[in-house]
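Shown next as structure tokens: one chain only, the form predicted on its own.
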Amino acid sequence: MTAHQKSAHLRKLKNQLIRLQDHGIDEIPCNSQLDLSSASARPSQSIPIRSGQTGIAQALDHIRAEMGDCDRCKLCEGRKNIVFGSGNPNAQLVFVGEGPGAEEDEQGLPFVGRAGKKLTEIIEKGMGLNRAQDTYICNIVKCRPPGNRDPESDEVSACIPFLEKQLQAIHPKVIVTLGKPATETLLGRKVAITKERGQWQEYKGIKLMPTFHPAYLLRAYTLENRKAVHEDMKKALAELKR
């Protein structure tokens, strides 16, 4: 087996383990007969779900099934994988980005590239939370826009019903929108993210905190921007602990 093949197999195994964790499975017994090859295709049928998460997890499975092999907008033409979402279905904190990038499209999971590593750092080092256990992460569109451009209005319109159903099913205590497109989509209006980040908003009765996208921090990694995001996350964390 070549190094490339080993890397591909390890990546697939990691992705399967993440999907199992999304459904509340923290460990697999050595004698487990769980069929990992079918888990990603039929999670509600082949993955045992912890009883406390059954309702929300199954609701998310139904929403994903409703999407099917989606061709509702032109983004389907260039995608490799639909990137639905990842994390704890019972999370009180949901992060919403704008759309998958190249690595996300490759793996079928949100925020796993450079921006994803930065988001994980914000969640785990900055907030002291566990990304997989304490958060759920998704995007306003589920397929990668070409060249990582912002999603266009028709693409958002085609995908937003699924995001709305995701948020309705999870019904978190706090939503953090990452960047201008995600914030504008959920608030339904134009937003100057540099002026409105850090200010509490509301989405259908849920507290919403706009902040900078992790990709922006990578491009403009200044002390001022780092402090801004840190302050935004402190506010979100305080609200979660209320």
Second form
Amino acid sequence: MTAHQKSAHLRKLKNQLIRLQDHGIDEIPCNSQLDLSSASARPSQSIPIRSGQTGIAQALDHIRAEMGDCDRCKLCEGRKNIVFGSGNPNAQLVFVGEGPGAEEDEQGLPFVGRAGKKLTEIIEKGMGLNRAQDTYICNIVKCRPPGNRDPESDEVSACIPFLEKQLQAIHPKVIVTLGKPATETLLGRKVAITKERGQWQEYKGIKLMPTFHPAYLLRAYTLENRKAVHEDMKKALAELKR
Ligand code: URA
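Can I get the form predicted in complex with uracil (URA) as well, since the one above is the form predicted on its own?
In what comes next, the whole complex appears, and the chain from above leads the way.
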């Protein structure tokens, strides 16, 4: 097996483990006598332990099942994977982005590319939280817009019922919208993100903090923009601790 094949296998395995964790499975019994040389030739004996899947995780599973192999809009034509969302279904903090990019489409997970690394840094270094444990992350559209363009209104209309159901099921204390399209979609109006970021809004009784998209931060990596996001996240954190 080449180094490239090995790293592709490891990436797939890591993603499968992340998906299991999202479904409330955090332990896989390991047989220390396992004969690795013949492991792939036999059906697995290990049954993952379900550590009591919560009602919210089940609700999210139902919403994902309802989406099925979605063809409700034209984005289905170019996608590799539906990127539903990931993180802790019981999180008090939900980040909503715009739509999957190339890496997210490849892996079926949100925010795993460059912007994702920046978002993880904001969550973990900036806020002192754990991305997998303390947050749930999803997007307004679940399939990659070609060339990473903004999602079009027919695509958002087709997908928004699923985001609404996700947010209704999780019912977090705080939603952070990343960038203008996510903020406008949830607020149902035009938004000047440079003016309105950092100001509390409300989405169906849930506090909503608009901030810059991490991809914008990467493009315009100024002290002013970094400070702005830092301030916005401080407000979100204070609300979470209230
Ligand atoms: N940008 C987004 O808005 N969402 C992702 O999942 C990745 C990049």
